[in-house]
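What follows is a single chain, given as structure tokens, in the form predicted alone.
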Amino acid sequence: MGKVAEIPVIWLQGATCTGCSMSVLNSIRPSIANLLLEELFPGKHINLRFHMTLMAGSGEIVLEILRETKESFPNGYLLVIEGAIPTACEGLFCTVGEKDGKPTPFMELTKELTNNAIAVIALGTCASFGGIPSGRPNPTGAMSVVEFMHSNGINKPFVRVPGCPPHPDWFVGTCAHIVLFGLPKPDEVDELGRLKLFYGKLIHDNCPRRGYFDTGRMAHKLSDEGCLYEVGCKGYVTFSDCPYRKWNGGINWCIDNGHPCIGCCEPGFPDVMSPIYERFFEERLPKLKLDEATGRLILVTGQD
């Protein structure tokens, strides 16, 4: 019996509705039990050390696990962050436990744990791009994990797994890819740091209603047959494999259910993608610019 390589994982939750966790817990192949309790691949096992929702304990006794993980795994751990990071008022809009009798801001915990991580997975649109918590007027100063890392001079490899919520396959597949092949190579991710395996094609190009679009047959209310472009579909600017992966075990997805794509995998959701049921103009999409100091692409948002 060969030695099993343990891959330690810390999963933090900040400004989030916990929907990303709930989505991943509904993974079917492999199930969440397969992922956490068995060898994902021969000789390799994911060791989930910390997850606020899944842990039976609470309080100081579980926070001690974070400290133990830092000390027990000097070569690092995989850090999963779900939710945006509030930074206003010194981070007091989101705290985790206490230190010396004072609340510990989530942003400080994130900074501490990110510095020692092998890599960071930004799970969900809130962690990936700021999402709903960073929507205007953003009184909590919420920002994405990657933006937070950049603003604090933390240069760690990262992978974005956006979606509101993300499909469980996108997260499990990203973990499997890292376990099997290591961190993604530059040609395996897009300019936003998403695996092309899941985010490499426009929804519009694989939409079952594409034929309606090509022949100019547009729906003008949700119950109409036809392309949903005029009632707010964002599928022509959204990259994901929803059309052929579908949801709930491959049963259904937004457009098969007669609802337009809301663009939840893209930067600028929900502000830029709103109103949901009105035609969208591509000019509103966030722009990207290159930070010459770090070589990273930065999202330029804030369009009216």
Given for the second form:
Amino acid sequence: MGKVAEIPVIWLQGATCTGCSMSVLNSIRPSIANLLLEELFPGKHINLRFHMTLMAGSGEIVLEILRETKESFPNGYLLVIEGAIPTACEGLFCTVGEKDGKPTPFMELTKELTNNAIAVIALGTCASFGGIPSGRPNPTGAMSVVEFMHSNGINKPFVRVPGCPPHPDWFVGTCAHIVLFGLPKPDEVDELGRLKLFYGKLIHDNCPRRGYFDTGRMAHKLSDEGCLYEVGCKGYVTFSDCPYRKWNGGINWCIDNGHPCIGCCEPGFPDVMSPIYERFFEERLPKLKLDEATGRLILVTGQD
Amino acid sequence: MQKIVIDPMTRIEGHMKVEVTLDNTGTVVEARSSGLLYRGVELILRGRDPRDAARITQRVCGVCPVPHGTASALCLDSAFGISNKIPKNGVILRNIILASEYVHNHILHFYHLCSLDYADIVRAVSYTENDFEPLRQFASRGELAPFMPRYEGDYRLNDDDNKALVLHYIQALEMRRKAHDMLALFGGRTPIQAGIVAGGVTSQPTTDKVLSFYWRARELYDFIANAYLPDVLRVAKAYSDYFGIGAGCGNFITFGFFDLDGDEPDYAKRKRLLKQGTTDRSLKYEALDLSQISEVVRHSWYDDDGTPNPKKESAYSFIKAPRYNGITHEVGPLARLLVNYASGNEEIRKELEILMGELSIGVDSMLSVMGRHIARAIEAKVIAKALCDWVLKLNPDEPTFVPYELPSHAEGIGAIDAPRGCLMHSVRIENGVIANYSIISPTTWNGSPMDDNGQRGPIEEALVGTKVSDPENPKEIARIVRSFDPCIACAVHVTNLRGMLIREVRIFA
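For comparison with the form predicted alone, kindly provide the form predicted together with its partner chain.
Let us now look at the entire complex, which starts with that chain.
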């Protein structure tokens, strides 16, 4: 047996509901047991060093892991951020651990750990775009980790894996891509930094109810057969492979269940996508602008 | 006097700190539990289309989103005047989707959130049986994260029991995933389902789905009956001293759930598989009166008008302090079990008496760390069995959803029990949008700080009096806290019921 490369992963949870973690636990091939115990590919082991919902330890001994990881892995680690970063009120709306008897704001922890990271995986819509906690009136000044890094002058490669929650395959697949081929090349991601492999196609283009749309058979109330456009479906502005990947072992997904797509993978969820059960108008789509410094398209926040 | 601070408290949902003060015998004399994340979901709901609440509130908690979706749908039904008009299929499907979530949550809680406090996964890497080969391989790489580091000492299961627990820890990763798959059959997907809405459920029961669901429920029932419940007994026998640790406040409340009919508009009176009500150490059953619920904030990071204020001096938590009749009450599986035992629920009595006989304990011992684990396992079995029955009552030819008119002004309330306990959603609609939305979640009850009268919250009360054998490795504290299955994302909310005027909401008239 050759030497196994340990790929250290630190997984932090900020302003989150833990739904992203619960979703990733649903990974089937590989299963989560495969992921934790075995090599993702021969010679490559994902070493999950810090995850608040799964790890055995608590308190000071687990905070020590964060310090220890920085020292033992001088080449860095993959940093997974689940949840938004609350920045109002000195970051006191979310704290993890204490230093000298004072709570450590999650935003300070994020700053500290992004510095040594090889790359940041923004897991879920909150970490990717702000998500639910940043919904108007954004009571805690919550922002995506990408926006947070930009506003703090931290320049690290990142990949967005949005979805509220994200499909387990999107996250595990993104990790596998990094392990096998390195960080995604520019042509492998869309303008928002999402792997095209998972987020490259419009739901509407692959929807099993597309035939109803084309022939004008519209559902006028929930539970009707027909295209769900009139009852609020956001599938024609949402990019993901839900229609053919489907969820939970491929047995179902929102639209097959008679429920309109709510656009949970897109920037501006939830504000741009509500009211959820009313027809969508394209003027509500969020605006993007080119960031001169980085050449990246970024989301314009605080728009009308 | 010595202080122990556990922050972060892991293997729970969310951001929690537990702080205890020990006297010179090592006994806890004071305890504080704190919720450390505030998002303001209720403020975010204001001004939105009321129907959106059933989607957005699920994002309160990604571990147990379905209860929020269900409570929200019931709350909207009552505001829309259709709480007794949901089609029978819709009532059953809501039960089925939520009960699948219960099964998922209880398996996750015992194995993945708690069992590492009892089972010794590090010792398991030395076992020679084939089943342990993946673990041996794992250990041979020299990295034991995320199973190390941990609090050391007191892993006292014998090897046979330890083997069962460790193998089932791994198997349960798959079983909890299968409970999620089952949920998605009628919930669309999960976590955060897309099925339960105001007016009923969007999905249609079809024969293929009924068949598939039935056999999935059977598989989970078998796992619960043949692995989960026996594993809880293994732990309970080896750690029998934990029947005397973590008793808590001794007052219990449940809103009950799994509607057995949808005809009664008042959720506090509705006929439910697990009955709503209250009890205490005397085990005398009392009917539920929702108007007796109040909330206070002296020790919570909010000003009196509800504005969040993390710098408030007298406060130590984002969680508020709800009380019933002004008194601290525990919620969750143990509360449901004892209230239903007290009210004469035959199935619960039978299951509990068998287990108490096997463990040679009385009902008093159930007020404890182990009692909570046993209550949860019994409930998982009862619910998995009910799932197998309910799915066969679906009728593919009948509707699952009833249309309604959106009112411009209305108030509504939804009250159910989530896996972790009492969950109440209430809404006030003005000019067709949400003017106020309030959520009181299970861990708001269990994880609450001290109230204005100096009464501790249930978790705090359960900690006080506990002897900590090794302050460097405060296992007793972690085991007590985890027995409540805290969920901090759920627990934190800002708006309150003052001004919601529960008594004036139509369904309670």
